[in-house]
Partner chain sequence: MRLVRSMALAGALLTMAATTAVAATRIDFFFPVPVDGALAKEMQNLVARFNQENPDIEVTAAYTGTYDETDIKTRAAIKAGKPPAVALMSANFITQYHIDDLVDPFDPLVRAEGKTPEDFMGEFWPALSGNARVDGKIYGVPFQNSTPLLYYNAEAFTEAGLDPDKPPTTWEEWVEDAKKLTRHEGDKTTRYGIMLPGTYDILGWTISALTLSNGGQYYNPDWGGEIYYDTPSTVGALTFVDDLVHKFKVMPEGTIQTPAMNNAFFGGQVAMIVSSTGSLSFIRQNMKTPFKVAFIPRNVRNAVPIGGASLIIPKGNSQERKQAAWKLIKWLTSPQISGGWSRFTGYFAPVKAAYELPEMKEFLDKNPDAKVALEQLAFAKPWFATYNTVAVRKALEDEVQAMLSGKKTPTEAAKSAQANANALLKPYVDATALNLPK
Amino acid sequence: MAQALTEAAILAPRLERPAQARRTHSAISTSLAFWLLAPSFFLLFLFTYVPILEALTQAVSLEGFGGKPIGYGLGNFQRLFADASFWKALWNNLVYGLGTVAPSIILAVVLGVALQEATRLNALLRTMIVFPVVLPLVAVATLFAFVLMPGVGLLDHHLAKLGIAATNWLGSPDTALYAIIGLSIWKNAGYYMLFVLAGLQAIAPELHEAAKLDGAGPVSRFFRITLPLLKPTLAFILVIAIINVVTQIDHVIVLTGGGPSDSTNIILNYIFQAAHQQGDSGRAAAATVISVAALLSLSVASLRTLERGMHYES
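Kindly present the structure of this chain alone in the form predicted on its own.
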């Protein structure tokens, strides 16, 4: 018994040294990681969270004659909700989102599945489809201004061969928003296709080979293997697409400026008009707070909905 206690007393310091060394190494690694990430955290706080806090403060700040602050309250939100132009912009943004998100993602999945094989033809087609991604949105809008020009534009030129009369696509309230939607689908589908291709590369080929041996056809393999395993990728794409619906505005400003008759006026353009054209910074800040809150809620809900119940094997 005495010998066992003696041996334990001798071994105890030896066992403590590696544990202490591991704790010291872990503390040093944590400290190093913090200092390496500190500049990024500082810039993120400075250019993201500070503007959000300023917008929130301005949204609840009440101004009197001459722009003098007179207190805090929800007056800016009340004026915002009483503005018919805000509800029109909100409805336009909803229609714009429904018209661009689902078609763009579906088209990206179809193109990704069709072009996933590494062949020279597929490489060429991928390049052609991804080409709009590298173009600035302002340049794409300028290009579409010529394509959609009534009577002499490229679209009306080809429609005239089919006996369809010329249409003022951007000048009519009935078609202007749908023209913007078509531009956005053309611009974003190739971008989303890149993520789909990356997700397809992560799917083990053995799964498809086993399904083929069991007699599963291409359609069955797509819905039972490919699509379920693409859900994490689709969840990520959906969040990006929702962000684009709220933040992309260059093409609206270049092509229509929100017109005609506010038919293409979306939330971000409404905020721009309220802040810079009408000088109502309080109402613009209130609309900004609502937009950020809605965007955050939709993003979180999209991720939770699409990732719920998914199980993967490495």
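Positions refer to the first chain, counted from 1. The term rigid core refers to the most C-alpha atoms you can superpose between the two forms while keeping them within 1.5 Å. Computed from a predicted structure; not experimentally measured. What changes on going to the form predicted in complex with the partner chain:
- The Cα position of residue 257 differs by less than 2 Å between the two forms after fitting on the rigid core.
- After superposition on the rigid core, displacement of the C-alpha of residue 247 between the two forms stays below 2 Å.
- Relative to the superposed core, residue 162 shifts its CA atom by 2 Å or more between the two forms.
What does the same protein look like in the form predicted in complex with the partner chain, given that the last one was the form predicted on its own?
Excluded here are partners and other molecules; the one chain stands alone.
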């Protein structure tokens, strides 16, 4: 079982002999702990804590024309919330998130279940499905610039053989976001499948055998045994997938720049444009603060899940 493995890992320290453990603690002083943690803490301070604080300060600092400071307040947030593009980006990110996460995970489960048996053919098929995972996202984007080209691109060229007319995938506000979603599914589904495979491995075969004796078919076994036991795995995948949805924008920058008509503009791209294209660092900081808050609440909410998921040794 998936939990069995992770619980073993979590429980392991408890099996130590307490007397000796205490001796070690006293032998090594708190000051040593300080020195061991200092390098990491110092670096985190420079590149995580200070930037967060800076984003916060920037977000509440008001600037006049030409960057003249004119005091503090919530004006940047007001302007952010008054900006239709921001809400559009938030909405797009939501659609992008749902559109990417749900299909990738469903695909990962279906493929994982279908390819769980360790045959040579399955190993080959798994490799084929996992390959996109190791590609740089920008490389995927440059490939998809051709894949998605209307008429002559890889997709249309082969769809045409099925009698499907050319589509301007990236050129229409109706399809561009879905094209980006398709790219993300292709890039990430294999990654999630690996976790599903590991989760499946941990399900005791006896459970299936017993259910089979009870006359349960493969479908009912999937829903009654496999899926419930995969739950912790899926929760873990869900967290990673959400992080990816918020923090990956290389493909958007390379393929669409957020267009057409802002239809592929997601939050991080919005921040990027506000900061660099419109030189509006206050509004960019306000949006950053909101994203950081969202991600932090995600990490607080999912600490347990992350802790468990971190130990899938296959």
